[in-house]
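In structure tokens, the next block holds one chain alone, the form predicted on its own.
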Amino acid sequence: MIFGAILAGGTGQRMKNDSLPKQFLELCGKPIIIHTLEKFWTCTRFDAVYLGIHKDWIDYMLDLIRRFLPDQKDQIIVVCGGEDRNSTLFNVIDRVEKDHGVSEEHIIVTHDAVRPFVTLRMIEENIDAAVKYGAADTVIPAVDTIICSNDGKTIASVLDRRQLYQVQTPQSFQISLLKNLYGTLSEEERGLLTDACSICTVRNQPVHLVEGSDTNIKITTPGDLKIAQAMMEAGA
């Protein structure tokens, strides 16, 4: 089976908005969220679609639902969210296999809450890549030059462009082999490895690259948002 699992169990501090998590700003007449709800939802592959909610947010979050997507509201499961991203995830997991039991063969297709320029296209390849590879990544080649620094003010290196990638989302995965590997970390590799891909990467589980695009931003600051809502006044 085939799971999507939107994660939004933070409180979008960077957006310096004090009433509502960036997550339920409006953009367009609709909260981002359901934005991207509806992105997921053009996948008819998915057997249902999880959300990882903040514990203050639930109840604002299942009324977002029921106006918006009432017909979907039954194939829509709000789950509590964690202390970080991955302690989300596997709140999330959890549910799927309380709901669905313990399978090889379920899917998890991993997203952020604040990205609602998604496309279907790259939905249905990172579900094809996580069936195939068992771990997917989205990402879009770095277009400028990166380097690094030791102390935050003089350039130590200067890295190789043609070998570096920005990360999007989704990030999708065979749930079984990512519970594995995460079984295997040390207390201490759970709190630095904050995204699920890097829990593959340090076990050396190959991680298929999925095509992003320079579309799919994420929107964190409130310059983000003025952009989002420029980009769907023009119809992205």
Given for the second form:
Number of protein chains: 2
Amino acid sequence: MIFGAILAGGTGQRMKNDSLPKQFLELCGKPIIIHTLEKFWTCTRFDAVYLGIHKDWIDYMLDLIRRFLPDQKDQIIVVCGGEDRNSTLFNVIDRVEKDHGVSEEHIIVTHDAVRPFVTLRMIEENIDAAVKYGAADTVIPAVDTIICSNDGKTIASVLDRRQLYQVQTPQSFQISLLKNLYGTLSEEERGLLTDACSICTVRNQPVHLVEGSDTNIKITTPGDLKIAQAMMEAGA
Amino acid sequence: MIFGAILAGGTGQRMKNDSLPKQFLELCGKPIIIHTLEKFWTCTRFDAVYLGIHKDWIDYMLDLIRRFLPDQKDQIIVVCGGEDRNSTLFNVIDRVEKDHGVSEEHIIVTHDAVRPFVTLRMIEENIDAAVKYGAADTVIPAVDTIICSNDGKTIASVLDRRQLYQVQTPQSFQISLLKNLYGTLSEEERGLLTDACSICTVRNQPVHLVEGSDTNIKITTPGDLKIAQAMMEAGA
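Can you now output the form predicted together with a further copy of the same chain? The one shown was the form predicted on its own.
And the full complex, kicking off with our chain again.
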């Protein structure tokens, strides 16, 4: 079976907004997370979509689903988020397996709640790649020159940009594969590998690349919100 | 002596604008390159500011200077750009040395014409670092997770983001140091090292880091132009 997992465990300190976490801010009259959910809903291959939500905002989210997506409310399951991104993800996985049992065929397509410009093409290619290869990551070629500094004071090396990519989401996995790999990590590794694809690569599990887009932006600052508004008004 | 070098050698194909290169597009009623020049003008330590401009646009640029910066027109020198960024930079350096002679004390602060949100603090710290260490680069900590792929199909490694920085400008150099290092490069290396800081690092010349800002954006797409407009209206 194929599951969506939209991750919104955070409370959005970077937005400088005292009340609403960024995923709930409105774009063209609708909360960002609803736009994101609607994009997932354009893909007909999901058996259910799970939302990892910070515990303080679960009731608020349930209310949004009733208001904006009443027809889908039985296929959208809200799960309590964890301390960090990976624990939110594994809370969702636990709930998937509680609802649908353990199977090597279960695929999970994880996505940032604050990336509402994801496309159906990216979602479909994530599913296909996760089915075929076990793990997939959505990326774009690095835009800026990237340097490495060991001390934060001088450049150690200028990296070869032709081999570098910026990570977006979705990131998609065979659930059993990801769980098995996570089970082999030490506590220290779990703290360091905050990106789920890292869990694969440190254990030599290939992660297939899916082509993202520079429009698939992550809305984390007030400036991002402005550009997202302009993009949405322009029909992105 | 201390010189500015604002680089605008390109003709801006990424902007999808048939007529005007991006550095000439207007933000709040003034061309982007004029905003950038005005930022340089807030620093009183420059003996002159050079502009590297594509040959087709030199007359246009001279006209803009007469219109927007009539009082500074004798201290702003327009130089013909080259085939690529480095050749534009070395065209400027040749002109500096023609105008002011060769000296180990000459410092050049290079900057993208399409980064009008550079601050006086960044410019001052660039000058100080170039005087003290010979070379300086303006950077911000990497925002996205960065992965490396050798084949463009699967992830080879997820890089440790804590050591990665995205390069902005200004980039600043002791002119004699940069020229000497460039003189040691092979033709092939010159083709590969499109970032002037790379010229230093491949020859083990330390490049000191100056703290940039996420507002110091490079305007290269229509989306960037929209966000720049919003930022400028908000007083950035």
